[in-house]
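Next up: just one chain, as structure tokens, the form predicted on its own.
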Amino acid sequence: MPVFFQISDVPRLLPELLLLVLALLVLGSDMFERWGEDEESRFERVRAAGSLTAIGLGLIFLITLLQSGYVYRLPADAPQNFFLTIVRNLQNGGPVGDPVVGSFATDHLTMIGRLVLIGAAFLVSLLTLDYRPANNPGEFYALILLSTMGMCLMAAATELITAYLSVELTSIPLYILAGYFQTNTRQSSEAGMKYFLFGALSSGLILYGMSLVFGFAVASIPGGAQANDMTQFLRIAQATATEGAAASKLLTLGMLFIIAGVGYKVAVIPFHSWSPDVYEGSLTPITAFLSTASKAAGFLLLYRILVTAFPNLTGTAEIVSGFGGWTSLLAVLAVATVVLGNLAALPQRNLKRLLAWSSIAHAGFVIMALMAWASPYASTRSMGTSALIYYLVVYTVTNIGAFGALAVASMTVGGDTMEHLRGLARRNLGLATLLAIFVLSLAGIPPMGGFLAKFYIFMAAWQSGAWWVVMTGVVTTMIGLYYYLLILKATFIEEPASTEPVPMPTWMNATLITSAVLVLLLGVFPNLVLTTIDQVKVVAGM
């Protein structure tokens, strides 16, 4: 039955409509004001297009804040009035109802993805405030507010077409980013082509695997004549039900395609050679941004569809009693992702580069939660669903506090190698102590938010039967801690090649302070997001 979009469906897609509205805004802004060609006038220029960027993600994370009612929720019997009336409409397009024309979920999953992912691009833009990105700065945030757009539709889309190009709007801008800045051309270049060339493989990757799962949907089900619908993740999953789906070679040959092509998007081994050029080529900021939120919005779209689309595949990854389905595949990715993400992390002097294979790791301990679906348990499956997603909560606020701190000693130090990190508790006892906030976090090691965040994945995944899986990711995060500690060896302990006090930006500090404490606030009060977080159900399987 044909699904018409009503006039009554925009406020549930205000979030995203808001950030196009602010990425036309910024870009006019920045093209009809007159400019002089002095540094001033460009720095001027930049700040201009920055803070209103920063500014308009702030006032949308609060509406978005505000339509989820996780904060604040509107009381039925609340006095009718101009004001109360537009909180009333507006949470009434929060997390309810079916999908938008059967394609745009609205649910607490897409609420919660929102958030973070405003939240990271609001972070990243106060980054770049005391950054010169460029001689077009209108071009620049703009970029980033509809790669943010994408990002949202990613972690919303509930069909295959939505899905392809809600990761399409999302890449493009960020192939752009990567090789945007200027200051090192030939790194910045190879960042951009890098970055393009790979994600141009695994887009067609997800739209052949795409087109196969279409092709076994329409003819699993009679009635070909209704093909008009059989992209919805709900249909497809109809589709596997049937009785020789698990067998069938076309449907099992599409899904690894979907799982590869996102696979490319989150950097999961072998699917993650672009991400220490492109991490180290791109500006700094950027990174922090290509790491967190671009990786969170692929999780996001590979669970939706996963548990979806396909949660009749999903077997198990317990070796002693059948190993299959999308499950057992996932294991072994997650296995390989985190042994020679950390082993590779290891000998690694450039900071940027071993955070890129510290973040291919990482992306291994997300994949351990989906293992939760392999269990006949309702209760485990949830508990996997809430894993993953505070994982991901922490680990962006973390990643962008890590970078943003060596954002700050490349600008002011003249580099981003750990030769450069020597002695700065000396130079600068405040930035020192931020990153080893950071670091500690990203290491495991309590009371930061990232202790909680791998002990939530680890109970998760045992629970699901894959104890062989949490073996090596234990052992994993202990060779992992190595590395850590060689940064704050460096920062600490290492005499400075010079005593000359580092600076801290204001728009940097504020930005690193914020992401510590929040790194700190999830680590002792976890039940600040888990109790929103458990609110999260995907129709298929719950």
The other form holds:
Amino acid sequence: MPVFFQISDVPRLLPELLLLVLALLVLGSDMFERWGEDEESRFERVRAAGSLTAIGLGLIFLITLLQSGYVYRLPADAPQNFFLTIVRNLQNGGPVGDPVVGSFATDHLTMIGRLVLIGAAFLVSLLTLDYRPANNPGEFYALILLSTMGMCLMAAATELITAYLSVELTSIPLYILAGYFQTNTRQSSEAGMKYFLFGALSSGLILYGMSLVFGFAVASIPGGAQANDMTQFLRIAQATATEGAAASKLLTLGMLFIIAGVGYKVAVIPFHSWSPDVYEGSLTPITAFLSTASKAAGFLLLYRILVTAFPNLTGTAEIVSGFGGWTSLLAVLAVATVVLGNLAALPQRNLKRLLAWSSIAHAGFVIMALMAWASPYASTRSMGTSALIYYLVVYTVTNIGAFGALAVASMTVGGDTMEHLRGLARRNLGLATLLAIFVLSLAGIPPMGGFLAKFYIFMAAWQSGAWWVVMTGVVTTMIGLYYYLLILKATFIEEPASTEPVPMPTWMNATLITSAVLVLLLGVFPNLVLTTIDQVKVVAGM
Amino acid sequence: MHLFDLPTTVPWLSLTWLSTLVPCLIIAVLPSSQRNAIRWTGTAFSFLSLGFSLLLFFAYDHEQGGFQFAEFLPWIPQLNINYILGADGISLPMMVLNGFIISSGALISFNIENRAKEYWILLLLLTTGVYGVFVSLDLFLFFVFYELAVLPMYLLIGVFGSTRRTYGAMKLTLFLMAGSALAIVGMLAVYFGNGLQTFNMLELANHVLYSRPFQIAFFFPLFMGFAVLAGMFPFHTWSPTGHVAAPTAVSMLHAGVLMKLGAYGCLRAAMWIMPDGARWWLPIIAILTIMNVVYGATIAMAQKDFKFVIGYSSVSHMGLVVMALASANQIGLTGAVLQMFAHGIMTGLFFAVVGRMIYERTHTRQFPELGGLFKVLPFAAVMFILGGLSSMGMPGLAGFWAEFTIFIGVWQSYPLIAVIAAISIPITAAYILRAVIQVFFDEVKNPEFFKLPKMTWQEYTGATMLAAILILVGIYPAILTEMIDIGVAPVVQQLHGVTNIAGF
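Same protein, the form predicted in complex with its partner chain this time rather than the form predicted on its own?
In what comes next, the whole complex appears, and the chain from above leads the way.
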């Protein structure tokens, strides 16, 4: 049955539409500014575009939150008036209903994804407010917004073409943003170029994989008629539900290409090699954006595509009872990623590189959550889903904070190597404490959110029988702790080169404090988000 | 001693651990130049926490036994993780111990001038973790507090320590975190192994549904994870380096309370929940602890650095604790907990004398450079000798009862091991007496010593408090043993009366 786009679907797409409008607004409003060559007028322009973006993103975040109904839901017997009707219509577009035109789901996963991604973009735009002026701030912020829109689409895509386009919409702005560093042009251009080359390759891989999967799906229906909806994940799952499909090499190959392509985007080993260079070369707030929102969107897409399109190729994560399916593949990738990521982080002296390797390692942990799909039990699977999303939330907040703290350091101390951070606690205790909170959360120390996030993933993976993956994870957490402690050692224990106090730019300070409070809140009162996250359960196929 | 009842509507145990967390927040907002305000806040709240502990100690109803002052709040219902607190005859003496050590440690820390704000926050955070571990009955909560107690050590040693502080701090933290990693594996196994899917230790211990092979496989990580913190051989090497590097009050807390946390974890989490595994592993563990007890004492004999002597003596004494745990009988376990208390107080006293009274005046801890300090610092000498006598097991002091019961208990289970371990008694006497002679009774080797600054009232009060406890428990051990007896009885029953429930 063909599905048409209806006017009532518009509120369901509201966050994305608002992001698009905001991007155009930011781009256009730049024209009303004074375009001088001097530093002051440039700064004015950056401030204008930046604050518009930040305020806009903040509003969109609130609107999305209201729409989702997670914090407040309008009671059914609320009186009819102008404002309440707006709210009612907004919430009617909330996490309910079938995917829009079969290609855009507005379920809980999308809703939470939107909140995480828009929230991350909001924090990042706050971080950039105090940063050194870019030449064309209108473009800069519009690119961030467009990329955010792409990420929201990635989280929501339930169909191959939408998924592919959203990946591109996310990536192309990011390629440009990675090369946007004004003071360190060579390194930044290298980062942009490298990111683009790897990104283009991975897009090609995704597209090729999709064409194979689509071909398989179309060939499986008799007569080949009605093939135009065979790009939908659910239809692919139906087409592959037969006995022979699971054994089909063509389908497996297509799936492998898709996993590899998305693997590039989220930087899991062996598709990671671009990430340390790109992270180091980019503007630090953009690095924060790359390592959090972009990754989170990639994982949401990977999760949805694997779970809804390939539930018949799940396989098992236990070595004893045979290997096969994507959980086995991901188990191997997860083990390789956590081991190599953590080992490679050990010798790093540049903290952006160090955190780049650490975030590769974290990608390994996220993948472990997908192991839960090796289990036949719905309870385990939904545990894995909750663990995955909780991890993404915590990781996003933490890493924005960590890179934000580095951004402050590189701005005020002059660099982001271990040497620059030496004795930071003597120069600015607040900044050092904030950095310590983020670093400890990344290391997985309670009561920071990072601990429960890791623990939850271990529980889900253990429950699904992937105990050997859990063991590796536990051991590598130990290895990871060493380099995280090195950061604490540099900031707290070592003597500073100079005792001059380090200033703290206002908006960065606000961002860091917000993130730190969230990290602690998520760790101590995880229920604040877990009840919401639990609604995602298992997206489909169950 | 059950002296009075407390109103049950008050969450006493939460108040106890909050009473050291709240000052962290207060100190955090005080300006760092206000050192006196910071010190007094920290000290006042330390004594408040001691007050709470004592109140609970004397309000514990012996007739009723079991866990009292229970609190229950759902925390993460999705994972069936709850905030469950309760105190029994094992945890209450430990809380009192912690209260005494942090109170005297706070007094001893009055002379910290450099970065005092960070120091006090971290010190109190550590104490909070310790209180939390002793009162939590949910394994997850237990672990959260456990980590909270371990991690501040890194910065406390690294920033405020002395000899090879960064190395000592890193080594200590990595060892302990490796222990936690093992414990995490054990926790996951405990959670999923029996189908109950709970971390509630009471429930886990009341329905031991694990098969014997399962227990044998996973008792080891859970026990060892905590035993690392108890300084068990061969994972003890972090402990002397850590003790030596740490600032005085941190050494006191560390050797005095934190290592007990390890033993407490072994007893509460591992032995109580997996008795079959315990019975399989405990003989092996008992053999390993011989190394702790005898080898630790022997190494202490060979040290020239005063703090290393005490560091290795802690390894030896904590070895006795774990050995007594391994004996798995009523007397042995009572001795173990009593030794935890006695050694905690005693070693706190040691470190107060060595770290604060001697090292911070003479700036050396090497035996050849010290000597004749009795003539200069008689109070320090008296305190050290008192602690030393307790450490040797002199009747009339707390250490005697502890070691006496431990050897009786171990004799009942493993006579041969008891005999071998008894070698440590003369060795202990030897190294303590050697230290006493070389440091206090030799000629005054350095004439500068006569110009050393006088004792402060904080040192007098802090050390006297600990010494008084040593003597009090030495004269009237029943004040503790009655309660400990009640506390360890369920664990002993668990270890002896287990019927293996098949399945899984």
